[in-house]
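Below sits a lone chain in structure tokens, taken as the form predicted on its own.
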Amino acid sequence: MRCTFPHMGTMYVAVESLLEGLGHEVIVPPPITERTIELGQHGAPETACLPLKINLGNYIEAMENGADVILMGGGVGPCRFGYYAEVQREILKDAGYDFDMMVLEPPKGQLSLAWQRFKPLLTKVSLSETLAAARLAWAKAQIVDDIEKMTHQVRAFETVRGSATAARSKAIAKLRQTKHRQNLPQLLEEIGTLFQQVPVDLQRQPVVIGLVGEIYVMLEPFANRQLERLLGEMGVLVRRSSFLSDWLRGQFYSLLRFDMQKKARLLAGPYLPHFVGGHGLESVADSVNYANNRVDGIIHVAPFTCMPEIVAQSILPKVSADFDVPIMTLVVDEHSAEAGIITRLEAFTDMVKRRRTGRA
């Protein structure tokens, strides 16, 4: 099998490591570009959200490079993500592509069902090799999140624009090249050194803005038009509500039927007392959590037409009023331009800075 999968931020680092450890040839899709979106939107329904179109473009570009098996996640509940795999399969088949698609859906505690879904991936290596591959991939998922957090922290204080982003790129490249778990402690030291070498001005007092919203457009920089980089280079200390390891942990815990939404339901309860699919409940809960922790502002990011986030968007003005914290919703689709987003971000951050100054 020559396996591929869709991009979602730095997820490819962990997934590539896992599949290689399981003995498969891995075709990582090329970095997302405008061509990726053009390819994806050609056969996609016009009202489909941006992640579906980017996914399709990822598959097509990966198949151009020789991939013949697509791994795709599934979902449950009132979110169209649960239909993605089947819709994408039919679009690609109608376009004449020859491939197999493996849909890895949350089994909701049915261990035998989970085994049937994952079994085709586990036939080339021993149990010990499978466990070693899983442990390395999980460690890499946690480290890429550490890299993201270090980037957020350092970027707000950097004196040479782009230096934190360059350190991030080097750190991820080093992590991707690491093939053995015992080498990770030394790698962590090297990564720490990379960020320590970024020139910073620690006298700054940056405003703090929390990011909430739909998981894909939060994690995928191309989908949100480099939102975190743009904010950081404006001198904003970014706090993101969810990371790759959080999402993976949630998928694993769903297998064991652990309740991962208890805290979210408690925080969101006064505003949204029930599950609405996707990450709509989390968007409200994370906004309440950030407001309680006195961030200077909150940006809610969502794909155009995303139903759970439309529900959250309608509720967030009430959260903003109750906690006296500015909240801006940023809706993205294939027509979103970086210039327009920069204008909105500059206006929002200027307003947040003025509010802080007025309170000082």
Second form
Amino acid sequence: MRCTFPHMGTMYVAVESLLEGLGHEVIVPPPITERTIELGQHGAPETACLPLKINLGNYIEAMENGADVILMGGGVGPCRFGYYAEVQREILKDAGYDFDMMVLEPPKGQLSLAWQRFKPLLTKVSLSETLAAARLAWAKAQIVDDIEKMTHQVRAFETVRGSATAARSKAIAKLRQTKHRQNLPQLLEEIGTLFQQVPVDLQRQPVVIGLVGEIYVMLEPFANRQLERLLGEMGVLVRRSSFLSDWLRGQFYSLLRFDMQKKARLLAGPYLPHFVGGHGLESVADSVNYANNRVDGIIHVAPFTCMPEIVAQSILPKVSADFDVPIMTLVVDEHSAEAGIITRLEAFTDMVKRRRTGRA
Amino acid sequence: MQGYLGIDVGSVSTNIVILSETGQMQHNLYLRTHGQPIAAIQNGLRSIMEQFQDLEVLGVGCTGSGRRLTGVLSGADLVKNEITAHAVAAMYCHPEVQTVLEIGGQDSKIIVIRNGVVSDFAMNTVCAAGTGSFLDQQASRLGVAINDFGGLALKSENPVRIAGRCTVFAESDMIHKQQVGHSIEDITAGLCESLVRNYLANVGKGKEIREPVLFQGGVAANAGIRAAFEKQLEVKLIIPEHFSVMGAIGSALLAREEMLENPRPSSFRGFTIADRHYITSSFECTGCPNMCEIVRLTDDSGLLANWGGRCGKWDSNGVVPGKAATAAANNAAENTYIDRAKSLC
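Given the form predicted on its own, corresponding form predicted in complex with its partner chain:
Once more the chain from above appears, this time first in line as the rest of the complex follows.
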């Protein structure tokens, strides 16, 4: 049983750690490249959203490296994502791949059946080892988020372009190598030092741009064409509305059927009083939240054909007008051209900077 | 004479302007790019050199889709995107402007300005059906010179309705209208209306179009499009005097602003660039499966810049125009570039 799973930003750090702790051999899919998308879009429906295609490419590349079990999230709703696993399994079976797919979703019907299904995953090591693995993975998920936040913060002030990105890569590599929870405090210190070594100019007063939108394209730099790096290197202090640990927490609680949207409904209420699938409600709520916190601008990212985000997109101009904060929607798919995105980001950043100084 | 140069290299045209020390228009050039941006820039600069032998360049700004290449080539002091450049130029010509409509060769934009600051903008996203190239293509299909196109449209009394969402469908719809016997005037007028309808539905969607409205970009020369805009928006358009070179004006103004704020000698490489030999070549980077196509610009003196990579490893030995990087910073960039390359690829 050689397990693999799809990429979503830095999620692999936590998932790899968890699966290894459970005693499995893990094949992390190679980093997403153009080839991944090409492989994925081959079997996928043209109008399916981008994450489905990238996932497929991840599975194929991981299977090339020997994986034979695919772990995938699923569940009831919240959008097409809930049905991804089923569609992906069929596409890969049709293409002749031999594998087993395990879909993590709230159990329906007999619990004993669900237990039978996941038994091979959970029973390889003792209960205490299982708990230790879960705790280590959860700690890593939080640390990886801290690394992202530090990167956002430091990048806006760096004096040598790319040094924050380099610190981030080193930090993540170190985190991956750490196999025991007691080594984490030491590691955190090392990571802190890495970021402190980045040469910065603290006199700068960078504009602040908040990122909202669909979770996958927000977390996966390949899907959003390195949005955060590009903005940061233009001297923007990037804030992101959602991180890996938030998403994992949401997935976990939804397994237990908790209501995770209370706060979002409260914030988005005047504009959108109910769930519209996916992260549409969150996109509106996060925008309101950023506007309340006086960011200089908001960028809304969404994969092409994403229904919930289309709903959010049509509501955001109202938020923008009410709070007098510029909001730009960036739609990405496998055909997105880098040059177009860069021009729009530059123009948006310029606008935000010039609004602040009141020039032209 | 002292002045600022603004260069706008677009898909269809390459425009160069000279502004005086105080920002007054001295000279402007509108050239066709013909897919050869380097040759177009060289031709433009050569003609300026011949006319203005005593010109001392205080600063250079570039914009347009070829801004990066132009920036490296000319040693620009400032490289800016088209939206900022167009907005700055519009406000300079008409300080009270509230909306800018701009249609160029392959992109179209709307810029909303309130209280002298850009407050919102949009650019065509999925397709180029509302742009100059679309008109160009359809005009040549009808056998009409693009310069006569607008005048012809104005003669129409009964414009036909053409499906303008996509160039291919517009073309089949036009053929259909021709086959059933509509006059060429009515078809050209219909095409203008469909382009404007498409623009307003895609680019202008949800934007509040307040007067005064400036219409600029090469397509503003087309009387048929102007009429269609005025009819559908029910506003009077203002066409700035130098509507076709507004991007270049904006970039020259921005260069002037930059040089006044951070006084320094211009990094302009001199008019001799018109006579140098530039070679662009490209290769596939094999560092990772992205297989990025890296473009490399060299001249007689050696490598000027590389660009086109996703990971940034090829960017750092390119010149970052407009930023006077110190030797130390360059060294450091070189070191991180090696680390970064290792970590990313």
